[in-house]
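One chain comes next, on its own, written out as structure tokens in the form predicted on its own.
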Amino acid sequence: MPNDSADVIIIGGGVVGCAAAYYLAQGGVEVLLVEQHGIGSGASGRSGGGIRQSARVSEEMPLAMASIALFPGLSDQLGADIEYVQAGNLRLVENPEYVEPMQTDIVRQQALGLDVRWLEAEEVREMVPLLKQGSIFGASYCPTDGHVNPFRLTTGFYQAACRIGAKALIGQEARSIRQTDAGGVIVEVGEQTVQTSTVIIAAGAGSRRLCQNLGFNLPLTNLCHESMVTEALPPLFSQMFGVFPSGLYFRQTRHGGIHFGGGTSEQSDIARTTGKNLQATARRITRLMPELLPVNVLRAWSGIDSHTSDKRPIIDYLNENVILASGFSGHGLAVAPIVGRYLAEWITSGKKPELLAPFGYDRFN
């Protein structure tokens, strides 16, 4: 059982919380991670697995580029195979009217220093012969993007943090956060209280409630996303795929299954799958790749993501004791390693990392 005090309490056992726990513990900070359900049980473990810089808002691009630079060494660093594949991201265009907007956006991304370029339909099919001829009109291609096993990434950070001294309370809800007259914080965890000087709220879909508890009514909206995975197949492709404008994404996992999802997302605090949405998503991928029609789907699941109106996360001190790291809007997996490292740096040095400047909560005031 952890002590009744810690230097830093992290609420949320997703990838951001676990990465912050790892980097803080690495710096000798006494860390307590609090997770209501299980490590990676929220959006992180249910993610599509994409590790991309491309197609992000301009303010987030430098953060993503810095994070992707960490991924090639993470398996060795964490002592866990995160199944990272850096084979590029293809963002396919299904409708000719979206060719020009995609090409315009590529120019924007190139101006930010990203290696991304336009591929004509013939070039894409040459790269991925499985794609049906005539099904796409080209794609953006970023060769330094890739994909990962999201659950292995999350648990890899968690287990590495625990090996170097981080403590955890799993299956315990952080019920409230209150500041003391002495300048500290008391967090109610289950039936006990834990004292600290700093709290990181990285609770994903649960972050809004905790912020409201502190008097902050932030524009965080929870959306439900659905995913599926097929039976194992021989190697078909190694890239990560997104489809514009349908929102479909897919990749082939290390074990051969096609992991795909996207499509319609609905506002909800409850993770649930719907036959209508799953069938529509399956139709979308088989329209692109008819050879997948006879393949069996083994499992379907859903997850709840915390979104902001401008698709940028909130990474900021709400007061002198509490930092919020939430609202990653469905694409936090790729930036989690650098966000975790910067949170640790900010807490230990007292100096805000420059790349976190665009993510203050006061931009919504």
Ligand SMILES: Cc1cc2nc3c(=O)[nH]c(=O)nc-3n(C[C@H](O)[C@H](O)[C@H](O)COP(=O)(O)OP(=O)(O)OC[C@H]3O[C@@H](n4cnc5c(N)ncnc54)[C@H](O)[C@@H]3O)c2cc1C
Contents of the next structure:
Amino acid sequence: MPNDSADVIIIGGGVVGCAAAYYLAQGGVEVLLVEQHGIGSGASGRSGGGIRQSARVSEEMPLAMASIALFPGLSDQLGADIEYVQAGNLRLVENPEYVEPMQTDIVRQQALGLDVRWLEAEEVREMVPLLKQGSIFGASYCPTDGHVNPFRLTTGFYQAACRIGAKALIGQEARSIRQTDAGGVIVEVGEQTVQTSTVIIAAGAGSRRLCQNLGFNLPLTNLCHESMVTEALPPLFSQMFGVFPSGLYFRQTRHGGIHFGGGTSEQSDIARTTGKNLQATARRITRLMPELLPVNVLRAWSGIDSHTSDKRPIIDYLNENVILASGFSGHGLAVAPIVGRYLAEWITSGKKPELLAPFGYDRFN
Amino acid sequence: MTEIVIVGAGPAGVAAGVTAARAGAQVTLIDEYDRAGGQYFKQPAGSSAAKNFPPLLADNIQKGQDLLAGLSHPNINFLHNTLVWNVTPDRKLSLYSPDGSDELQAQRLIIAGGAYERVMPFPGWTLPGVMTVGGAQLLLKGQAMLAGRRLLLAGTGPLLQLAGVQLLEAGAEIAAIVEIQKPKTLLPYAFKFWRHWDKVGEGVKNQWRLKKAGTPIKFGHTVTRALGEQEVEGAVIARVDDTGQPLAGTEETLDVDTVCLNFGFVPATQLTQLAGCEHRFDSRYGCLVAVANQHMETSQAGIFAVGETRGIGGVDVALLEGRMAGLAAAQQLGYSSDETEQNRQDTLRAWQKARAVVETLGAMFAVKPGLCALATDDVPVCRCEEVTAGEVRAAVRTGVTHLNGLKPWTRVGMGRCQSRICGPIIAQIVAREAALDVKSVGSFTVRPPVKPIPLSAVKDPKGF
Ligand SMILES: Cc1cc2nc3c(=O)[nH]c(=O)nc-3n(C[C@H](O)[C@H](O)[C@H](O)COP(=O)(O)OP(=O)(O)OC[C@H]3O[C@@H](n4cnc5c(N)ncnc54)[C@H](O)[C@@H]3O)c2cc1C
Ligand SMILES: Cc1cc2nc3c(=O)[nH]c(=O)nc-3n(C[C@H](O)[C@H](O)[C@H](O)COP(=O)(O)OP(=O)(O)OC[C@H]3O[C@@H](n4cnc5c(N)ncnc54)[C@H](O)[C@@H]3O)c2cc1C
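With the form predicted on its own already on screen, would you show the form predicted in complex with this ligand?
First the chain shown before, then all remaining chains and molecules of the complex.
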């Protein structure tokens, strides 16, 4: 006999699970969110905070654009300041060979309806005088991109969901998902069992294992990479930055620290901060902004996200009871609000939202 | 590749270095301070002779100088002003000093990082004039200065009375020493000391000196509040119950301008944690300590942990463990010493005896969970990020069950000290609020750099 029941059980208290809980609860659905460690303890709380549409694969662009449209209203709706800054994303080109490919990519993105344009090096330096002269050869600029405090975004969704009736089990692992003869599902959570008709697997790096238990061997790989933050500085720039081709990204947080990361990732299921990549990352950022050389680094950390081979998430029913929403491939924070909303819509209406079409798991068959 | 690298030039690290060097090994000894000596044998600035200090301090400084004389051995390279900011399990160290930075690969690594003092937050504890007992000792030893005119020493453990005597001898006025433990809880341990009269003798001598000077020692009391707007102008003390919780209605106001705190010590395990060594939770200190065998070797082959890193042991234990590790590391590298099997057995026995004494001391002066009540909701507990106890408690009420889980909700542990100071305190507060034991709420994950260092040093480990 199950100890408890809920209309929908969400496994994972990351930004995707919390957003889904919020939109489901808003629709009057009885949800139970299960999180093994703490809210935001996975990729969500460790992420770079970039909220961008630019540089996405074409299939994901419409979803990202729909998500960005939600961001400006979120702080008010959630009753939590998510520290959203819509000051644009600059993708800096550090190597003249990459100017042309970047410009070609801009044309691709423009054709999808995104407001993105090429800026010459001098135009970029006018916006961000801290960039060293000669360090870049131009940039792609998308003014509607920006950044957010990933902790605040995740806890904001979580608390708002709880206020409108969502329930949660924190510090407890969902150990298994079993379909019953009666057409429902039983989820084993810690020492208890909970009965439901629908389970959302939004377990980030833990999704792969849960899918395997259900007999699905999906091409999900867990990749880990390190980031750092400096001591608080006075406001220096407000944009989100990506660097091409090194993969460096950075932003200045509201608190004042410069948060940066990127570059190499390693396949790993455990987030261990070895410091191995800190040197390369520090080199990259100080090459662009030598004035940061004397600034103190306060700490480094690492995070793991679940990646797919085509860099698009899987958002799909695996069977009549279980929906998977994972494989966000290192850029899931930005799309989480719209994914949460569409998951709720799909479950309550039974109709698949159109923009989710490119994310079926059958594309890997 | 360096043969033996030792982090920490306190009694444990120095003893290890001197022993290994005498056995023939090449030693690199590293400390982030400008002088060797560590906490206990901290040496005065310049060349001030020990004789300028009052008797108790002079004796300590002289003993320190005797020990440190061994550092002149040609096999020892002492890098001072050098912070070890990262260590990997394969013994690669990242160093930072103001004149450059470096990386070292050690064949054997001895971690002797010591301990720091535990403080407990209470209303007014962030006022200028509140400091640690060690801070007051440092002023006295390092700069021959008194921390204040009229002092209150508060907390728990033998250091309070020892420092009290040192400060008295230097001319300070001590309004009171308040010790949270009660005589009735200390008494049952007395029989355990029957073979260690020297320790009892020290304590009795200190009490007698304080008594002669008319300094009240109030057992079963704690400081509950520091008074004043801009700086300390007084302090309130109160009686505590058996859990350490202050009892309403027993408050007493003291006229003091300085409050010195020491609620015991917290072993510094940042480096052993980064090196991936096994740790165990010690409920007496309410935190993790490194695990090592009788050769002081940790679960990571070739990495040794000695002194306070293994659990608060005091100076005698630190010296013994340093020697044992220095010898073991040198032997692993093929050096032999003239130490006989008899010597070795004697050292082992002396060590076991010394550890037994401090185990008892640790139990006598264990952390009291009720002291958390001192940190009322408006009291800042994380000073770096100005997070109050109330904010931590509110986060716990959202379902947080582990220290790392606080980070999405508050900025505790995300500031300059990387939770070194506040971590153990916050663990107590979270455990109490969530009705869990301190062990299960865990600790903040240690990450490099252990202390803030400039980007220039991270970027280029070979000089700037
Ligand atoms: C270092 C880093 C930087 C990033 N930067 C950006 C960025 O700038 N912009 C951007 O858009 N994206 C970024 N991302 C990606 C983004 O963070 C993730 O795609 C997104 O957070 C995924 O959210 P999630 O909810 O799916 O997963 P997670 O946040 O990982 O949440 C999954 C949760 O499920 C829990 N869980 C797992 N298994 C179980 C179980 N069996 N039972 C109970 N609970 C379980 C986990 O504990 C975890 O809390 C970054 C990722 C990383 C690692
Ligand atoms: C204020 C105070 C007073 C004390 N009084 C007494 C007493 O009266 N009697 C007694 O028996 N014990 C006392 N102790 C306990 C004392 O810690 C030990 O007795 C003794 O000093 C321990 O020796 P150690 O070598 O283990 O550590 P320490 O003496 O603490 O030495 C550790 C050294 O490691 C260095 N270090 C740490 N981390 C790094 C890093 N990452 N990079 C570079 N260097 C690093 C530190 O700078 C320090 O010099 C006191 C401790 C304190 C804090």
